[in-house]
Structure formats: structure tokens, C-alpha cells
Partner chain sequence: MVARGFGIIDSRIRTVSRIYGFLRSRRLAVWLIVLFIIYVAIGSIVPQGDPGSSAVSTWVAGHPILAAIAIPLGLNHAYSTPFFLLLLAVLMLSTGACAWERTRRVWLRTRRDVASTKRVADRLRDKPTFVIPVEKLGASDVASAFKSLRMRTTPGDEITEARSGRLGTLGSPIFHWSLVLLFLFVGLGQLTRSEGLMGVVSGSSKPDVEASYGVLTTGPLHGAMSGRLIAVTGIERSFSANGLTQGPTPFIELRDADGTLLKADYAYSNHPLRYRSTFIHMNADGLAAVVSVGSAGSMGQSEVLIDYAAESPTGVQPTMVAFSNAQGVPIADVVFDLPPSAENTVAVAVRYAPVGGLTGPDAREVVLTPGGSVALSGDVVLRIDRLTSYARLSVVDDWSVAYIYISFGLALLGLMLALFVSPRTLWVTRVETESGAALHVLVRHARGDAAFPTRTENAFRASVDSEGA
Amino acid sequence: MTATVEILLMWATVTAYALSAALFVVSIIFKQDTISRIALGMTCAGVIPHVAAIVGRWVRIGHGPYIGFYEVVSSYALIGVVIFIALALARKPFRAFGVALMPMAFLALGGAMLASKTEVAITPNLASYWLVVHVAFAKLSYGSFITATGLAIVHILRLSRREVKGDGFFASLTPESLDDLTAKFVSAGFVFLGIMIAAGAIWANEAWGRYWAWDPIETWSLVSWLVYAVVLHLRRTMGWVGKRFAWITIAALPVLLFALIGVVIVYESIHGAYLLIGG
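That one chain, whose sequence was just given, in the form predicted alone:
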């Protein structure tokens, strides 16, 4: 696949995600189940060129989507959308989750498309089994936390409409089920993030001869993990459930996003050279 074809596929994905986001918002406002089905179909249609573009680039340049802002953010958006599709297909009421997730996916992918798309080959000192493990669990952790945040947003929307009767989108999507699922995704993301940090330390030792150097990205990854440890502590020890847990889950996401994107903009980091390569 050529770079031109890849970019065309990515813009087709951005368009599909934008239409999906708009349709989900309209379906919630006007309580139209038919529109939500169309929105979900548009989401699935957008995943096809998204996967094709990522795989095509992977084959062309010889490594997965983990070097450069464009590759990294695009892959995180894809994981979040795939998780949403799985939930929506498993249980119809979870289509409502699209009103939170699809705008985030559209904005993330739109931002990625404005970044540099320079193709960079991975260097021998970075090529490692532990790099694959580190990246895989990074994507799983961020995908889980983004999904948890989307569920928390839908939870708050559901609570605001508790007394609405005959609401086809929220009637069978109980606050209790949303609360439980949000907690499960936060827990999964917490475990995945811990594995990511551990695998990253081993990889760093292979690549740079040290396990930990308090590099800004290393430090903020640890901060993110501790923030979510507090979130889980508040739930399991302090009994935070329902709206309070939803709000604290939403509040934690900016810390995670700063660790992913903001740190390399604010600080000089050895990781930043690879995350923002070419731009």
C-alpha cells in the first residue's frame, strides 16, 4: 500500500467517525433507535479503512503503530472504537456509549491527521520483544481507561434521565450495570498500565542500560498509575459508587492524556523523540 492510499483511507475513516458521532448525538436527543443503528453501522464502516491503513503502513515501514504521534494516537482511537463496537453488539443498550466515545475517537484521529506522518524505521537497539509487550499493554491500558471514561459519561447521562419513562436508549441500561462495567474497565486498565510500566523498564534496560531514570514520561506514567490506584481505592475502600465514581473516573483521564501527549510537549524526554518524531 502506498502512502497516498493510506492517507485516503485515513480521511475516509475520519469522515465515517465524524458522521457516526453526529448520528449518535442525534439518536440520543431525538430517541431514535433507527438512527443509532445507522450510527453503529457507520462506526463499523469506518473501522474497515482504519484497520487497512494501519496494516498497510505496518507492512510498508516494517513496524507497528508505535513511533510518532500520528501512529500512536491513531492506534489508540482504533482500540477504543473496537471495544465500543464489541459492547454495542453484545448488548443493544450500549449503543448509547457512542455518544461519548465516537466524538472522542473523531477528535483524536482528526488531531493525528494534522501531525507529521514521517515514516521512521525502528532502530536495532529499540527492536526487542519487550518493546512489543510494552506497546501492547500500553494500548490495552489506554483503551480500557478511555472506555471507562466513556461509560462514566453515559452513566451520568443515564442518572440525569432516571425518571424518564419509555426512553429506548437508557431504559435497560441501568446505572448499576454502567457503574459495574466502568469499575471493571478501570481495574483492567490499572493492571495493564502496571504491566506496561514493568515491561517498559525491562525494555529501557536493554535499549539504554537502565531500568528507570525518572525520565518525564516514565515519571508521569507512574503518576497516572498512582492516580488510578487512588480511584480504585476510593471505590473499594471508601465505598465510592454511582455518580461519585463516574466523576472521579472522568477526572482521572486528563492526567493519563497528559502523560501520553502533554509530557513530550512540555518536557524534554528521550521517549519524546520517538513519540513526536518528524514533528
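Next up, the form predicted in complex with the partner chain. The previous block was the form predicted alone.
Just the single chain follows, nothing else.
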């Protein structure tokens, strides 16, 4: 696949995600089940060129989507959207989650499209199986946390409409099930982020002879992990469930996003290259 075809596929994806986001908002406002179905179809239609573009680039340049803002953010958006589709297909009420996730996916991918798309060959330092584990679990953890945040937003919206009857697909989406599912995604993200940190430490030890150096992005990955540790601690040992849990889940996301994007912009770090190359 040529770079031009890849870019065309990505723009097709951005368009599909934008339409999908708009349709999900409309479906919630007008409580139209049919529109939500079309929105979900549009999301699925967007995933196809998205996967094709990422796989095509992977094959062309010989490494996975983990070098540069464009590759990193695009792959995170894909993971988030795929999780959403899986949820929405498993249980119809979870279509409501699209109203929170699809605008995020659209904005992330739109931002990625504006960044440099320089193709960077893999360097000897990056040629490690531990890097693959590190990156794979980073994507899984970020996807899980973003999904958890989307669910928490839907949970809060649902709570604000508790008394409304016949409220489209919101009606069958109980606050309890949303709370439970949000907690499951936070838990999964927490475990995945832990594995990501461990794999990164092992990789660092293989590459440089030290497993931890308080590099800013290492530090902020640890900070993110601990922030979610607090979130889970509050839920499991201090009874923060329901609305309070939804709010702290939402409040934790900016820390995670800062660790992903903000740190490499604000700090000088050996990790900076992964996001800023070509940028």
C-alpha cells in the first residue's frame, strides 16, 4: 500500500467517525433507535479503512504503530472504537456509549492527521520483543481507560435521566450495570498499565542496564498507574460507587492523557522520540 492510499483511507475513516459522532448525538437528543443503528454502522464502516491503513503502513515500513504522534494516536483511537463496537454489538444499550467515545475518536484521529506522517525505520534499540509487549499493553490500557471514561460519562448522563421513562436505549442501560462495567474497564486498564510498566522496565534493563531511571515519561506512567490505584482503592475499600466513582474515573483521564501526549511535549525525555519523531 502506498502512502497516498493510506492517507486517503485515513481521511475516509475521519469522515466516517465524524458522521458517526454526529449521528450518535442526534440519536440521543431525539431518542431515535434507528439513527443510533445507522451511527453504529457508520462506525463499523470507518473501522475498515482504519485497520487497512494501519496494517498497510505496518507492512510498508516494517514496524507497528508506535513511532510518532500520528501512528500512536491513530492506533489508540482504533483500539477505543473496536472496544466500543464489541460492547455495542454484545448489548444494544451500550450504543449510548458512542455519544461519548466517537467524538473523542474523531478528535484524536483528526489531530493525528494534522501531525507529521514521517516514516521512521526501526532502530536497533527499538528491536525488542519487550517493546512489542510494552506497546501492546499500553494500547490495551489506554483503550480500556478511555472506554471506562466514556462509560462513566454515559453513567452520569443516565443518572440525570433516571426518572425518564421510555428513554430510547438509555432505558435498558441501568446505572448499576454501567457502574459495574466502568469498574471492570478501570480494573482491566490498571492491570494492562501495570504490565506495560513492567515490560518497559525489562526492556530498559535490556537496552540500558537499568530498569528505572525516573525519566519523565516513566514517572508519569507510574503516576497514572497510582492515580488509578487510588480510584480502585476508593471504590473497593471506601465504598465510592455510582456517581462518585464515575466522576473520579472521568477526573483520572487527563492525567493519563498528559502521560501520553503532554509529557513528551513539556519534558525532554529519551521517550520523546516515540511521539515527536517527524513532528
